[in-house]
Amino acid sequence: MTETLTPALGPATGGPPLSRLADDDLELLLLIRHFELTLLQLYGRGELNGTTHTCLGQEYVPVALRPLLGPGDFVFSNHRGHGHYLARFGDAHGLLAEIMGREGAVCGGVGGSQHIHRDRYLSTGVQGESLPVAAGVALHLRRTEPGALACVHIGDGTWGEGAVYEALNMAALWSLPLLVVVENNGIAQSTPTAAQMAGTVAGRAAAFGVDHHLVVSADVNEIRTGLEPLVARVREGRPLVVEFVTHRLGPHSKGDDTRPPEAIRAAEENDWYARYAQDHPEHFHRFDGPARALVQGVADEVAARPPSRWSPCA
C-alpha cells in the first residue's frame, strides 16, 4: 500500500509551471509530505493503532496560509489535519508522539491522529463540529481582540452538516472575522462530491451574503498573493469562504480507496510534489533528501520513547 503512494518523479501534467518557492516553504511542504508517507509505512508494519487520514496532495493549502495567520489567530482543523498542525507549529516530534502514544505527545497520547489541542489550535474528527465553535470564537475575538480571526478547515463532505449553515448565518449577521477554508478534493470518504452535494460551495456562501474565493492553483506564491488582501478584510469583520479545488492522493483513511483508476491518475498528475520536482529539479532535490532523512530520524527517535502514561497503549 505505502509503495503505491510514494510519489513518482515522472512527467507531471497538472497545469502551468509552479513558481520557485522560498526555502522555508519548500522545507515545510516536504516535511508534511514525508511525515504522512511515514505514517502509512508505520501503519503498514503494524506499529500504529487506530486510524489516520493523510493530507497527501493537499499539503500546499496550509503552507500557503501559514504567514497569513498570526499567533493570535485561532485555527480549527479536522480529521485530515496533520498538515495544518505542522504548518502551525512545525512540531513533527510532538505530533508523531501523539499518534504513537509516546512520551512527549502533544495531548498525552489520548487525542491520537484526529483530536489535538495546543494553544489556539484545535482539531476534531467530528464533521462540521468545528465551524460553529470557530464562529463563537470569532465573536469573542471581535469583542475582545480586534484584528484577530478564526480560521476553520473543512472539506466538501462537511457541507452535508446543518451546523455549517447555522455558523455561516451567524458569521454574516454578526460580521465575524471567520475564515472558512474548504479543501474540496472531490470525494467525501467514498462518495464523489457530485453524487452527494447539489449546487456549489460558492452558491451556498452567496445565500448567506458571505464572500467566496475559488483557488484552482497549487502554486503557493500565487495563492498567498491572492489571499493576502482578502484575509486582511476578514480581520475587519468580513467573513470569507476560500474554496481550494485540490486532490487527495491517498485513500480516505489507510487502505479504503474506492476511486476508479482514472480519478487516482488525475490526482497524481496534479500532485505539486512531482510538478515541483519537474519545474525546479535542483531546488527540489536539494531539500527532498534531507526532509526524508529528518522525518525518518523523528520516527526512529519517537518510536524509542516509552509510552505516555495517559496513552491507551501504555
Contents of the next structure:
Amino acid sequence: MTETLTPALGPATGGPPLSRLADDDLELLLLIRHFELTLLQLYGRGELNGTTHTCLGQEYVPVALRPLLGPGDFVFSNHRGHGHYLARFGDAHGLLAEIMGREGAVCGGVGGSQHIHRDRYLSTGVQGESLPVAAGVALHLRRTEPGALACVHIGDGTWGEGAVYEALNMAALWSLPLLVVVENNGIAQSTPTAAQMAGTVAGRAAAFGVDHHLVVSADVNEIRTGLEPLVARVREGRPLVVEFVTHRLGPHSKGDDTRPPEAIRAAEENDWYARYAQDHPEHFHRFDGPARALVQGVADEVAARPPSRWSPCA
Amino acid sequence: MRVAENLNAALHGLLDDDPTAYVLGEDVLDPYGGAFKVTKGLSTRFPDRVITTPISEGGLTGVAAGLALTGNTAVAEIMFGDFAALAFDQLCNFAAKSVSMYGSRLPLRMIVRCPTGGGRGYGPTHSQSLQKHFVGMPGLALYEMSPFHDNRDVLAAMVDRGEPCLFFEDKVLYTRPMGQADPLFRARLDGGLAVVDPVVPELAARPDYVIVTPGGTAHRALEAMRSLLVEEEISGRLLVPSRLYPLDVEALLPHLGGVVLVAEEGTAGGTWGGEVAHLVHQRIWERLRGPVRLVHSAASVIPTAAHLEREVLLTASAIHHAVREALRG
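What does the same protein look like in the form predicted together with the partner chain, given that the last one was the form predicted alone?
Next comes the full complex, and the chain you just saw is listed first.
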C-alpha cells in the first residue's frame, strides 16, 4: 500500500527529461491543450453556454493510452472528458460543435461537454455512475468479444461514490476486462484529496484483490511501456486500476480555482507542456504553432455554423 | 395458474426465445430461486445468463444498463421494490437519460422488476409502493403486474419499447390466481387495458361509476365492486392499464362515464392517481359529474403489526366508501 499522494503540493522540479515523442503523439497532446485553452477563452468572452471542465495538465493520460486501446474497446469518460474524446476520434469540430450547440455536434448539442456518445465511447456527468455500467459492458465483452475491454476514466474525487466499490467488487468477482483509469490530480473540485480520501486508491483496489498500477511519470513513452503488459492482462479478465498522479493546471470548471498560489505553481512546474518545450524545443515549436492555429480555425469555423437542431420527441 | 407461476413461465419464455436475454439480481439462483421464487428454475436451465449479484442495487442496475447498452435484453430483480431507491441514480440519470440525451435515440432493452406493496407485515421499508417517485421521468416507462395481463405479453411489450422499464409486482398477487376469480364479473382486454364489467349485460352497459387502478389493487377494487353491487345495487366498471406511465389515456376514454375514481396503494401525496386525474380532466372535464376522486393509502409509514398496517393501507371498504361518496356528488 502506498502513502496518500498529494501531487499538487509535492516537489515540482528536478524530474528526468521527457523522452522524445512520436509526431502524432505530440500533435494530439497539443491539439487537446489548445482546444481546452480555446474553450476557456470562448467562455471568457461569453460565447459558450453553461459550463465546462478542462483537462489542462492531464492531456497525456488519454494520449498515452491511445495505442493501447482498440476500436473494439469501450471507453467511458467523465465530466473532464474532452481529452478522452479527442484521443479517441481526433474530432475537434464535432466536439466543439457539441459544446457550442452548433450544426455538426456529435450529440446534437443535447449532451454538451459532459454527455457524449459515439460508437463505443460514452461519457456522463454523474460521478462514479459509469463504473457499474462499464462492468455490465465488460461482462458482455468477456462473453461475446473476448479480448476487448471496457475502460473507465475517473478522478480521485470519484472514490467518494459507493458505485465505484460495487463495480470493483463485481469486476473482481466475475473476472471482468475492466480498466479503471484514475486521474488523481490531487483535488476534487476545490477539496484537496487529503481532505476527502482516507487511505489510498491502492489500498482500496487491494481490498477487492484488484491490481493497482501507479503512474507518476508524465512521459508518454514510459507510461505506455509500463502499461502495455498490464492492459494485456485486463483483456484476459484481470481488472486493473491504473492511478495517474497528475496535475490539474486549470480551474475545476472556469474561474473557480481557490487553490493557494504555491499549489498552482507546483502544477505549472509539472506541466508536460512547458517541460517538453524545454526538453525538445525544436520538436515542440515545429508543432505548437500549427496546433494553435488549427484549433483557432476550428473555433472560427464552428462558431459561424447555424445552431444544432433536435426534436425532444425524436 | 398463480400469478408468480405465470411470471416465472414468462421469464423462462423470454430466456428461451431471446439468446441475448439476461436475468440478474440478488439470490436469484436455484435452489433458492429469488426471495419470491419468481426466478425458480431459470439458473438451472440458463446458467450462463442468470446471474446472482452482490447486495448492490445501484450496481446491478448499472450492470443491467451496460448489458442493454451492448444490445442485450436485461431483466434485473430488485428484491424489494423499496430498494429501487438505491438504484435511483442509475435509473434516472443513466438509463432513462441515455435513451435520448445523446441526441439520437439509443434503444435500451431493460426491465427492472420491483416486488412491491404491503399487506404482508414486512414493515415500513419492505412494504412500499414507490411508483409515484418514478412517474414523469422521460425515457422511463412504468408497468404493473396484473391478474388480467399475461406476463409474457407484458414482458414483450416492455422489451419492444426499447427503453428502460420498471415493472411493479404487488407481492400479494404472487399467490393469487391469474384471471377472473369473482363470478359476478368478467374481464376482457382492450389492447393493454383490462376492462372488467359485471357479467349481466344490462349492468355492464351502464356502469354507475368507473375505477381505474393498477394491477396490484385490482382485487381490492373488485371486492368493493362486489359489495356495492350486492348490497346497494350499484354497478361499476374496473379499468386496469398494464402501463402506468406514460399512460395511454386515450385508451381509457371510451370506457369512462361521469363518475371516475382512481384507486392505488401508494401513500397520499404526489400520487399516480393525481397524474391520471389530470389527464382525464384535460380531455373530458365536461363529461364528468365531478372531479376524478383519488383513493390511496394514508400519508404514513406502513406499520408492521397487522392491525396497524390495515389502518394505513388502501382497503376494499375505503374504495366502497369513496364510490358512494362520489355518487352522492
